[in-house]
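What follows is a single chain, given as structure tokens, in the form predicted on its own.
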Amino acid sequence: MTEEQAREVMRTVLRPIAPEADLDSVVAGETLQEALDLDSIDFLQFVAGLAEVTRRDIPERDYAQLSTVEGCVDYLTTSH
């Protein structure tokens, strides 16, 4: 998966949790909770669909990588 695919993946299943979310407007190092005013249950169905699209088993020990834009472009741009 490239990093642009990556994003594209990050969009789609924020769209229904968070549908105003802006992925271009969230300052590099800003978390996704922060920055998108995404609750604790928000980032849980995140991860949930993350998981979901991508068909990957998303362990709950990774959770933490996916907390910002960078970290979850190169989670999801890497084998794990």
Contents of the next structure:
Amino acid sequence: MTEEQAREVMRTVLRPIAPEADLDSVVAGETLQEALDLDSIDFLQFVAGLAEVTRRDIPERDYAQLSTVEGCVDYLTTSH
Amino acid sequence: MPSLGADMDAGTITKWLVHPGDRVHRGDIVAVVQTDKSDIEVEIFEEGTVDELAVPEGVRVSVGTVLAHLTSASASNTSGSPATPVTPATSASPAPPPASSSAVRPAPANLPLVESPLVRRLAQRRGVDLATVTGTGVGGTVTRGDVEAVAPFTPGVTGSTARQSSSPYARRLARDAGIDLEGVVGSGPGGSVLARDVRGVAAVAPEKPAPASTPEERRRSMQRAIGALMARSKREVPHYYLDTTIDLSAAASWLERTNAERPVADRLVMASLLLCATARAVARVPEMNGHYVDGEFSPSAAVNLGVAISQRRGGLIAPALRDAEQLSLDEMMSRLNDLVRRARNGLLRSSELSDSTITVTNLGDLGVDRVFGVIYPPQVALVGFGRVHDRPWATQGLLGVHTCVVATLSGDHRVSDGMRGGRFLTEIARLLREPEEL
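What's the form predicted in complex with its partner chain like, now that we've got the form predicted on its own?
Below, the chain from earlier opens the complete complex, with every other chain and molecule after it.
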């Protein structure tokens, strides 16, 4: 998966969870929870969405990496 | 227009899902209503056939306005007598602006069957109380003739265009505001319309024939509505506040073990444990659960747990998880997932917004330690949870690091006191020490 594809996956997964969220507005280093006002349920739905799209399980210990845009992009681009 | 939460005063029908002639059943979703907060699916609590849709799509009307007329199932052989309309005359024409206005009055309980909205309006114009009229129509239905028999033409008022009397100032106000006086309920002598009646209608009139409000306008309007409700709460409800720090180490390690065995989609979040424990504890301290109305507290048997959900653009909505005390953790989690998703995307159901018996607010995700909430009238208690985090904790003479949360209670002193409130918070803490029992 390329970086652009990874961002597109994130956008697709976020849309039903946070319809008004703009991924491009998230500053590097900022967590998605802070930047997009995601609560724990939103974030779990986000991770569940990523797991569904990438068809693999995501253990809880990987959550921290998935909480920034860069971390997510790394996660999605390196394992496929 | 149902009241979908105590902070709502008007709504716009964005879509009718039924049409004249359709059969409806209890629990059917009949329309989608846009409020300042959300799009809401409105359910019906009657059986019958739709006679007439009284409010067209796109028109904003105040709470209490009749939206449609039904022929109830039991009266369906009486040739279409509208059995359930509950408010006197509402007329909202689908015509382009200026749309005619609606008069809005809460309804007396036992209105007789009336042949048509026209008869109802005639009675209103002539100042006739329909409850006192003996109906001679089919099944005791009140007809035009019955009303005219009670109140014949008033001299000086011309026949077919008969209007109720109104003051010149009221007429001018009505003309300026584009309001049809025929639909206005008069509060003057003999039902005559005074300036204040026109102003009342102008304030709630379908001022926008199309839902043209911008998100920013809706946000401001929502903020005003919440502000008005909170001001009322602070004015009327004698709040007391308690807080307690709850040790969540058992809950946190149970959660970690449980989630490790589950695929992402089936995992639980701490919030679901907090809500489950709260719902079970409420069921054991009934003074926290119910509504305080007209100087009296009515406890509720079911726990309909309102969950405050942030709408991100500003504003909160607190739809209810019904019968929450009976939900298992997994059921709680899936109901919560569903509720949050629908709250954020617009479709909540009317029943979810009108019957919370206690509310929980969980601001912990935003990083605050504790929240001292304002009770949502007519409820009598609000539970707040702060941030779940590790802190030093002394137990049995040893200092350790435990996962904790601060739980707060805002209680209504007219119904409970600090003793009972303390008992309630202690019960929540106890339940969270044994998460496998939840």
